[in-house]
Amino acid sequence: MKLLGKLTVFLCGLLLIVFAGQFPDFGDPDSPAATHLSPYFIQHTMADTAVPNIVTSVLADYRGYDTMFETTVILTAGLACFFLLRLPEDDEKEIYFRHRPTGVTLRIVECGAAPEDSKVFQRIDSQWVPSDIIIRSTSRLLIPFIQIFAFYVVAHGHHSPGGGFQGGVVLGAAVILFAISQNLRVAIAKFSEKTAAVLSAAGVFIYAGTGMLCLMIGENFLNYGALAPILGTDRVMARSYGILIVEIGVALAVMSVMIWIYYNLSSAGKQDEGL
């Protein structure tokens, strides 16, 4: 298998080197992209899609296929980390509790009774670092504003810099900040691994489902103009709304996969303790 893997990597690398020499030079004004595609996008984006952000219209409309598969690649990354890193729950693990009034630490092993719901005992990591009230309080104050900004970036991404990828990253960062400032168990209780898995797949489904809906109406896949009768608007505005719909799908997938990967990386796949 190792030999086959090395041979595959060598052949792919060789093909890239051979064909990369036939690509236009970087920034070449005579390249097909500079002489045909870019001028068309600059001149017709508003008329075609009613979207002033040309980057977003290219990303989610003119080359929507490419972006849909990019979103699928992100989902694949989350699945790969899950299958490579995730470990089954260990029934004989050691659990540590700290007695709040005295600071005494208890170590529960194997089948010992653990005071899970006690207000006197606090579950701590095996390598415990005392939490800082300033960090916890500041994070709690910041996270709602981070999330509101993320929603704005997603919702307004086709009219200003932003979009589903950027907004999804900011949303994911808000949950990760919560996990770092509290602990991993509290974060998983609020946003579980199952939720992350379902939402990451739902994001790709929203994107592909929008394309399938266009196909079922009788037009091309991801031709958002076909949604005009459903959205109650003209074909140009339907393309604008279609871009927003797929951006929401991208944001869901990016946010959820980012959190999913963080859970597994920070806990070495155990998801019981970590950063």
Partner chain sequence: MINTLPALVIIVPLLAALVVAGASFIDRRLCFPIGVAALAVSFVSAVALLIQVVNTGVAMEYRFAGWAAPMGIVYVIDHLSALVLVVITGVALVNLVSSRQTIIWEFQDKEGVFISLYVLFTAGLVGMTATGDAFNLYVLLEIASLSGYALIGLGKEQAPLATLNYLFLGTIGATFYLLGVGYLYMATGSLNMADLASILPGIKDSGIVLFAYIICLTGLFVKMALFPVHGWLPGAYSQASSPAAGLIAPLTTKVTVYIMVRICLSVFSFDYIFNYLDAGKIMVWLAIATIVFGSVSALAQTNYRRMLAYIIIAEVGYMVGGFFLGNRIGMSGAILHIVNDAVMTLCLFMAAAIFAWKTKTDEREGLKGLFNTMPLTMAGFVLAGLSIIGVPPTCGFFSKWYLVSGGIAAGQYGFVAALIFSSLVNAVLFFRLFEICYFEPFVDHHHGAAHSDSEAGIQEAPMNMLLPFLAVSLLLLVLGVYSGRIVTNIIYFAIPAGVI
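Numbering follows the first chain given and starts at 1. Think of the rigid core as the biggest set of C-alphas that the two forms share within 1.5 Å after superposition. Keep in mind that this is a model prediction, so the values were computed, not measured. Compared with the form predicted together with its partner chain:
- In the core-superposed comparison between the two forms, the C-alpha atom of R98 has shifted by at least 2 angstroms.
- Relative to the superposed core, R185 undergoes a C-alpha shift smaller than 2 Å between the two forms.
- With a cut-off of 2 Å and the rigid core superposed, L14 has a Cα displacement that reaches or exceeds the cut-off between the two forms.
Can I get the form predicted together with its partner chain as well, since the one above is the form predicted alone?
Only one chain is given; partner chains and other molecules are left out.
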């Protein structure tokens, strides 16, 4: 059976390579892919959408419907992780508190009265180690810059490599960096699971809702040109703005799904003691 599997894989690979040999040459200007649709996009993008970056206009306008579902795929991944991994919060047998002024750790067993999380007492994990001042300070310095860069990437998709997916990933990474440099508990206190879940759905909703708005105005779904009266511009510029709006939705969804998945994966669904 193992041999049969290996043989099949080998045969498949061989066939792929053999038939790939019949492809047009790499970068061939006469290949069907370069002669059929590409000329239209190259010649008309600027006039149709006022977006200099052709990739962005194809991604978010000509084929924006696909991209909406790619964003939904990411949301689905987040929902699936939550659905499969998340465990109910059961009453913990023992919880730990650290008395900040003295550094003494309290272990509170079942039914014991736990102190409030405050300036004096800090709820900690069983594997708690004092956080490193170098890591903490570096992250604190870096995170705002990472986030500003992410906003730049989101907003600049029209002109340079960038856009919602990339910007969203960088934004999410900033929060995950915060979670790693502190600990999961602190991160969840700042950016709760509910926030992550609601924002990720809201992100996709911004995208699909923009499309729905166009539909309600009386044009086709996702036809951003319909938004011109609302945005106060002509139809071509409205397409450009429409792309920006949906990119913001994508960024929001990607960011919060990344964080949500990180919460669930790093704590094996307990959202308690993570990395």
